[in-house]
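Heads up, the chain below is alone and in the form predicted alone; it's given as structure tokens.
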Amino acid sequence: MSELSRRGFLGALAVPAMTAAAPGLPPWPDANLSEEEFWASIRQQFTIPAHETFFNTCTLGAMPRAVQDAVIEHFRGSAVTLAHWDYRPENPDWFAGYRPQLELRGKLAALIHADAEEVAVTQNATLGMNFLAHGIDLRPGDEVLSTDQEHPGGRCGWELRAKREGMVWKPLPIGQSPEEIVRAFSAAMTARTRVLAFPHITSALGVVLPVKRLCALARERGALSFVDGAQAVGQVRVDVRDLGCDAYYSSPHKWLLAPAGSGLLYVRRDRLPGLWTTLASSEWDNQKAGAYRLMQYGTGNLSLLKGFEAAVDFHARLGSQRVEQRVMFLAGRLRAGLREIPGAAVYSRLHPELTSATTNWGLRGLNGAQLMDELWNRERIRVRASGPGVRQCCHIYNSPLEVDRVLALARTLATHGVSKSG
């Protein structure tokens, strides 16, 4: 390759670093504003129009300009300088699935405090947990616990194995506290049972289980733990090796705002001789090559790749101690509100050691579709129907503000209804 085209070539695909701002990004907030000045020049990294209000982060996140920016101009470059690839081993690809993501795989591990070989780069977690449902050995009438909150992508491997090989795959109802929780978990277990297969943070209700304690038990009965932390990573702060799980898996396009299709799927080192590969390419019986066995499953996006690592910066620049303050500080702020609300229901746990950034909730004499779509049609603010109320996620692009307008209608419909004009 001439010193020209290698130019061309590099120059082309290379992706905006986070300390230099990219044309037309927003600059980042100086360190000395006021902690509500800072969020408001975060939210100028966002893209999404003043006028509306996104609250359904649970669903996807808004990515901020610095991914989408990642994403586009890769993908641009790939497109242009598409002539240049040599295949040689030293020089960029224009594809991903065909080598490891060292890079993109070591920052994620550190923000999950893992190793980067226990870390596979996957699109979701419904992948990552058919990796895991799929993936270990398990006989007739063996046994997995879960919670009867999973999301479909948390359980819908287990049942594909009970009905077709005949393991047992048992949802348990989350209790009020987390003392209710593990004695459920613990009541349930018998010699047959195998896994306890349960989320980090619940979907439809935001429920925080208590993931270190069911972990432990996990271990001290001789079953595995695999968390499903689609609703966690970039929400709270992650630790998988004080957690003690044994694998642990995430949807990154919700809470850490990377681009839809960007998942991750952690196996502690002594669990992955024991995984077989549920997708099976050129290095799926390489027992040397880590996690990387398991993100064989043929050409994938690498511009995603390149916003998903950009999403990945933009977190470790915020910090997840302070993302975690944040988001819950406004969540905590929308059930006080709605607790001074006639009407208002909070369907989400109360117990402190259980709430998140999420909360569902819902107003005597509405059900959830149209308490959706009257917080849309008269404030442009999205939530998600979610059963008989809604589920309402904050995150760093929102303020309390926005959340104190939630409030203020919510105390509109509760007092006025609904008219017949809408």
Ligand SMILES: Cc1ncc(COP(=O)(O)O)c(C=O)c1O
The other form holds:
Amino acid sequence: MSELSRRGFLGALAVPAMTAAAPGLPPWPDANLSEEEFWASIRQQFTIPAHETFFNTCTLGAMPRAVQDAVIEHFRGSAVTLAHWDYRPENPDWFAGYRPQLELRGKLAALIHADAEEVAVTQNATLGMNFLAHGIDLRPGDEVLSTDQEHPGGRCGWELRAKREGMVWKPLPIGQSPEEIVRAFSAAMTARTRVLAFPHITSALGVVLPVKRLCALARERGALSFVDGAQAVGQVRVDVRDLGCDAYYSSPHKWLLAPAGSGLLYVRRDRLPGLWTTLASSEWDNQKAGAYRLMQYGTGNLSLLKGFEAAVDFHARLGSQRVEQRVMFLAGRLRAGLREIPGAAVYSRLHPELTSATTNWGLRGLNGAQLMDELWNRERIRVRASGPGVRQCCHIYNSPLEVDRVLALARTLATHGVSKSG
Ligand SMILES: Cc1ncc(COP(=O)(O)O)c(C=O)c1O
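Complement to the form predicted alone: the form predicted in complex with the ligand:
Full complex below, order starting with the chain above.
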């Protein structure tokens, strides 16, 4: 069945096209707007109230209206039309889990510069990490090198295998420069090192790792490179071919602004045969359909995948480069402002190649939870407590004005301390 006739068949389930504004959907900004007018207009695509400021994309991104609409309309439509489903293979499904989802995989592949067959749709980074950690053959004593700043969703599959089978998981500290980081990995590698498994951008501090150099190092020494891109896809440009990694996984419900429960896993074509399927259903051993055998997890929610696809479309319409420039501009403004505030400390790395749109910072005399609460209670600014400070993630729905409000409040708190009630 062609894509056109499939859409015709679905009728009420059709997702609104990005070009034609659905009723109530804010118009896309004109091309001739100034930079700040453009982003102010983009802010209208989001439904967080204007008096609330959201800086916690690292945990969960805010969905644009187009994404919300795609999910809700499909969800409602599929509930109404469920009886139309004849379950013939040439007609669409009403759920996810038993089809290769080639359209979505093609769009994700275009986003990260891969081929559709190399990309599996998962639910999150944690699944991607587990499919890699449990999918490769390792013997007792074989080593996997990581950083000491892995999120549990980038680490625990390796820990499980280490405990169960005796492979060795080695976390390394992250240095202050790309050279230091590469040197540490290089020095820790031995003849038993099979994998370098590390984040593209770390979770708590937002450190950008020298991914390309680490992947090259792995290749030179005959090891695999698996990259945790949970914090990268939708924040910075990702080109898996250029990075040279063997596998890459992400949680696009963060920076790509997809619905919670959206994941992607890329495995380079020539590495797929060496990777066992971890979750098995009918196509688990289908070696001819690329990464489809990594999508064998039973019934899933197709409405969420419609939202996932709308999020990829939304991002593509903006362009990865433009998004990256904007978020880095906002984060640079924040870090520059914090430098001017006595008593403020930035815990993220300061080397320009290691900085991202995420800044972990604090104030002398306040712990992270206090600072988080002050920002929320006084100004309805949402950051997340993290270690001694807070983690602040600047995304496209944030503005220079919002960054400046954080800085003004930080200055006040640094001078006068916390409120009595706080
Ligand atoms: C670097 C990194 N990896 C993995 C994860 C886990 O993500 P998820 O819960 O979506 O699987 C996170 C979540 O914050 C993360 O920051």
